[in-house]
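Next up: a single chain in structure tokens, the form predicted on its own.
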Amino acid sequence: MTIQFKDESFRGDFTYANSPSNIPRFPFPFPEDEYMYSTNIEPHHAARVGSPFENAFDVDEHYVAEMKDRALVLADDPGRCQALPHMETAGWDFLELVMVSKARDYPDLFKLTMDGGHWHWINKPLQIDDTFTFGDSSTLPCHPMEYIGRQVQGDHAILDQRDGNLWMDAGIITAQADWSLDFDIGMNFFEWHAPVPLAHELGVFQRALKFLLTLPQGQPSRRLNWTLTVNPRLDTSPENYPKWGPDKLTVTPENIGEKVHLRVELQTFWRLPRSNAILFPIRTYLMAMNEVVTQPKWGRRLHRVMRDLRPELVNYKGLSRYHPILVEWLSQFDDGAPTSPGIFPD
């Protein structure tokens, strides 16, 4: 296989981290040295031979570890994974686009053989070796969502459009930055978006659903967002939150490198061909502070976003607590030298 595939853990003993060449392809969410909220929506073509650009849904050296936690975490709580009656055509589609995309783009990996509606589907890294017919839940061990969502990195939703507005009444979600299937099924786009600060005195999600609700198909559009976690822990829910929110006592000015994570979340959109919903895969990188002062352009830029972050945005992150020690610890890789613009290393 082209890639190799690491034995880790996002949990108990947290032996996740990023080689040396899995750095400078890590998504960087700020292409200039100030941040605020902004729709940031660009077409999701590919760019960038080896970033996590390049290809429809990036499978990287996290992939099989990730996959076994998202295991983890079904068997703990399987109301992770919740669709509604009426999104059974939209798991189908999302099965089809996550096929045909990974054995297009990763040949080595993954295989799709389709005869008609029995299709044949091979996945080399997690061992899987199935045949099923296409549409009939009967022929997977389980929902077409659940079945592939257990094969892709990153978090599912599958958004319904209706009314004149986006409903979550699907999604596949184990790896969520502080929110809550179980609780946001059934909603609309404002009432789960309805928690965040400035973003809607700002009119941004009224863009953003306006832009969503004229999605075509086969232009699929992407964005970054962010967060910090501490500890490289991809569950942090509110339903575990007594298992990491302590966690956020425990950063001193000597472990902040290697406790506080930025954590990225590359979203894209895709409007699906025959249910007409969206499917919103949310998928998150996780980098310890060390690692990404490693790129001296990221160092200093990452300082100037963090030292003048808004206090309603350092409130609302939860980075209340530790957020003074990290702009203190970041300054000594801030030389005062000007940054070139765009997210990517210099």
Contents of the next structure:
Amino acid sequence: MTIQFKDESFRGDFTYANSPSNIPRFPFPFPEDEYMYSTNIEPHHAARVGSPFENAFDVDEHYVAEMKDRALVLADDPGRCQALPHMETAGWDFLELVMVSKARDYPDLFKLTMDGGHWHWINKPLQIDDTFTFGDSSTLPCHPMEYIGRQVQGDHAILDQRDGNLWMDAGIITAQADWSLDFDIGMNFFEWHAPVPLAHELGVFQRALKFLLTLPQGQPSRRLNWTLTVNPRLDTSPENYPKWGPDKLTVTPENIGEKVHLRVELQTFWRLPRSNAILFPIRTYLMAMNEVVTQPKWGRRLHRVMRDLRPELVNYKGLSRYHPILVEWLSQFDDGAPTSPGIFPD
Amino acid sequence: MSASDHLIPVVVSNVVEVNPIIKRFEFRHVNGDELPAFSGGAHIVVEMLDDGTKRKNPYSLMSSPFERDQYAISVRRDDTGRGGSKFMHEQVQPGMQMKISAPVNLFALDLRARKHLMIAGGIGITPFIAQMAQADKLGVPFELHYAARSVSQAAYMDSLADRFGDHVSCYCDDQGEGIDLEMLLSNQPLGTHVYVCGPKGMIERVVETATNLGWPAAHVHFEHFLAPPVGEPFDVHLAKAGIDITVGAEQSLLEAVEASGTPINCMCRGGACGQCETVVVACDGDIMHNDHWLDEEQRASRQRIMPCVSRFRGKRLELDL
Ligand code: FES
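And the form predicted in complex with the partner chain, for comparison with the form predicted on its own?
In what comes next, the whole complex appears, and the chain from above leads the way.
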């Protein structure tokens, strides 16, 4: 299978769109008609050929365009990529994991040759052909985390483990849903989750932390998270709020289908071998409401989920402004029929 | 799911008698593949098929984290234990095939440290051998202080002295030597982290001395695996599975649950990681907790048990498994 990479934008004229064949492989985040917080973590093993869970690191038609968008963000604001000094080994762990996985899963796109510590990496879609010495950062143009982070879709936080907690001590974060690495760097698990309502009372974080602290090597896990974004904008960072915040005001019943996007994060968790850190990739998928409802099951279910969403969550996810219009608009796709369990389209 | 569901098939490539009570075992992947990379302080769980009993014991990796063609562990023979170390000493020969888990690290170096101060007692030396290789490669200063009963029991001391010179010091009981902890811990540069692995009393002394000297708790690290204790056999009802099992005298509750085919999480198998924590549905009798995970309150509530190291005496124990 060769992937046709799209030439598209996530800003300005927003030419981002999903090809019809790409729609059914969207990681729709609602397995039921109702949404509530849960830890919902499952093993990240290969699942369903053609789904985003098929490979360790999913590559799809948006790969090249997303990497160009990342380069733009980093050129503008180098602070989006930061690593505290003790995170260098973790950066090499991350680089190795991505290179080994991609070369294995997409042999027509990526190639890795290891001759002892002497490595040769070819990334065809991005036209990269580099040699370097594994573990020696002076042989790369930048920190190993940045080097590989510019070649893998999704944001990546690297969490150091110590004192029975996880610390956000490194990351390359350019496509975040309203949080900031610059703000969170050096914080522990509870500190960076502090603003999330309800979850604390439910003990979700305690359980999630305990789970992550004992995450075994070689057995990654995953979960889905979601929000909505107006326009297919990847970079919805707090720093840029003036750029994307006002977009919310532009939603009307007429344009809602193309403007409002379901934004899904496929979060995975990997124990890194040499640093004992945890790699936390957050891969973002965007899909316009018009595209979502092409799958009848998804249209029906999304209406029910949105209609019954608890007010504190509507507020927390920043949807208040257009939530009523959205529920109204989605209702036309809900014929009242039952939905099948699970997230995949019928 | 647990780490032990994903075992790696290995062949014993070498068995070395280090001294009368310690043997070193080296493993290679059966296919000659590379073994997973790991960090200093990690352990693996070794599965032993001992005449119908399946035993799994954790052992620290002592080979260099930068070598992936083989792993090495050291096993101290304990004739009063459950038989795992005896099995390793008596039955395991080069060429034998065994299974091991992927490495797990519950005793990692704090990579922010400006200096690593390592204190080992007896067989507690093993995680430090890998950690020294790591610290050395990363170029971070380290010092090892190693207490042993006698010169002949100070395993690996000679080779460590060869490799790391005066970064290592040894203290032998029979020579009347001992580590002056007060002195050692009060003379460290700011940013030093101390790590201790050895007998319980030693860990307590180091933690106490460091605390009294004002060391921040986050700079004091210890590894304390318990070998599951032996005891009287007892019966347990597994509520979800709807079965009764018997835990043998030399078996752990965790091993008995596994032998019944009932799924259970585990990782350290030594009461330290918290993975195997299980809800107690009913308890008429006494739980001997033995773990390092539950706090006093949880123990007193009798609603939680760590099956890897805990035993039971009484009429009825029912678990949510
Ligand atoms: S397996 Fe680690 S505490 Fe029981």
